[in-house]
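In the block that follows, a single chain appears as structure tokens, in the form predicted alone.
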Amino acid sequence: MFLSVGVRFEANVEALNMVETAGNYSKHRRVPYLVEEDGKLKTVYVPALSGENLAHAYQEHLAREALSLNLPVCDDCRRGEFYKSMNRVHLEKKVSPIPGEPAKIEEAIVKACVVEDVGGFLYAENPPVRRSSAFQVSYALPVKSMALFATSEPQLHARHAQMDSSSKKGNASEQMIYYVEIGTALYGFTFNLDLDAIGVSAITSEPILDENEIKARRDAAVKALFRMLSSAQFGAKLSRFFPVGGIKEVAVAVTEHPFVVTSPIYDDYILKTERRLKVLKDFGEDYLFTAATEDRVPEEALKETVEYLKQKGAL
């Protein structure tokens, strides 16, 4: 089964993805974006969230959900440090002695950590072993029709220190001003999850785990996504820049084989996705498509998705 989700969320005054600090200035990620204005194409620079940013948040939720189901998660991933068995030093923390064959190395890592099973890894030693991630996530970009209204703007803040009698007025240590560049936009992004890849070898295509554990890991992977969306726990600087807004729309497609919803940066993405799925239906492929717009909350669509997956025996 293949799960594809399109998400639209409004974020005002957010600092979810900062890319660099120059002196006292923290800069928000921006990307070039092609938009149409008055019948002509133009490039504008808009605030954005990288796929890495969203993927990191998802894997943190995945680690928590896996642990709540008593599934294995390695020490690095428990801490949110996703080294992913990149070398012998990190691999030996969970697999010792290290096997000599690529398929055996993959099997040992998958058995030891749900996050590396779902999120993939690259063991860059001899022999090298690569496992592709079972989930994919796009950049979060402003909705096309509103991209010209998306903006980023620096906000002035001041940090103060208490003065004592020995302090000299005007010392830099007594007060520091700094700027945080915030973004405001209606964003859209796409998240895909290949449930058939979880617990299965990317080298031999054979199951590494028994059926019950595979279903439990799929359950954790789906719950992690839904937890991330319903709690809006993704991105940086949430402690002081929690975005004002929230999830506005969610569209979910569950298919037997890979299928990706039309990108939510387009206003007609729900209609187009439905039309594309109807073509699959003509070919005899079953699917679920559900959406949450104005009259439904996202959690209702997500719950319907879980029930469908259970009905199909995927969870």
Contents of the next structure:
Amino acid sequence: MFLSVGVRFEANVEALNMVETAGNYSKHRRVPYLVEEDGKLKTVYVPALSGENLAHAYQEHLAREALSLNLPVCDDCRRGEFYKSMNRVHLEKKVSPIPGEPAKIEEAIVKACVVEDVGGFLYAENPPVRRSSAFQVSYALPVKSMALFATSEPQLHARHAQMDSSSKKGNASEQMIYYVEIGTALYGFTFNLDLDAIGVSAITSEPILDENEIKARRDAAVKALFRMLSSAQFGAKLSRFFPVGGIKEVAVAVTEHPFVVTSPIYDDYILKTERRLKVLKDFGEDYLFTAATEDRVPEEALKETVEYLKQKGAL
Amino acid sequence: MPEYEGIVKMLRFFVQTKNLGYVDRIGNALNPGPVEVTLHEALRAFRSIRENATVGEDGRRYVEKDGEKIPVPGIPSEDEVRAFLDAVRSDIGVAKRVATLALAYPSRKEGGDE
Ligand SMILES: [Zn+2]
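Now show me the form predicted together with its partner chain; what you just gave was the form predicted alone.
Now the full complex is given, and it begins with the chain already shown.
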């Protein structure tokens, strides 16, 4: 089964994705964006969150959910350091001696770590072994109709240190000013999860784990997403720039085969997704589509999704 | 392109500190918009770096990166920036040439401050 979620969240004064620090200036990620204004197309630079940023948060939640279900997570992933068995040094912590065939290497990694099972890995040795991620996540970008109102702004802050009595004026660093660029926008992003890829070899397409463990891992993968959305624990600088706002809308589609919801950056994404799904039904494919907008909270839609997945025997 | 030497030197400084983002965005721009935005960002970052740079005994500014002293050149002048942006608006190829020069090995030993 394939899960696709469109999320809209409002974030005021956020520093969820900082890209570089130059001197005392730390900059928010920005991307070029094509918008239409008065019938003319133009490029504007808008604040954004990278997919990498969201994926990192998701995998941290995944590690936690997996552990709470007594599923295996390797030491690196437990710490939120997603090296993903990139070389011998990291792989040897999981399996020693390292097997010679790619399929055996993949099997060993998948068995040892849920994060690498779901999030994929690249073992860059001889032989190289690659496993694609079972989840996909887009950049979070301002909703198109409001992109021109999105903004990033530097905020001035000061850091104080106790003054050293011997320090002379001019070279004392008792105070340092710095700027943090914050973003404000209504963002949209898409998250996909291919439940059929979990616990299954990407090389042989055969299951690596028994059915119960696969179901438990899918459960962890779905819960991790819901936890991430519900808790708004994604992105950086939450300790002092926890975004003011929250999840405004979600739209979830569960299908037999891959199907991606229309991007939530478009205002009519829920309607469009529904129309696209109806065509799918004509092909005899069953699906669930549920959305949470104004009067429904996101958790309600997410709960309905879990129930549907259970009823279909996927969890 | 001696008329844009200040901008080239600034971009070259970013190249030397292994920050290729600005030079790539200016060199790969397809229209003047991104060049203007990138130059603005580069100047803003550069100012900040320059203010926080160490002043050496010879009075020149430098930053240390991986144990290497990299001199910080001067800030490009307003006139130069204006002339550059005007040139880019009439020919985007100017941006590519400036970025290319910034990536090239400097032809003579450069000082920090000026
Ligand atoms: Zn792991």
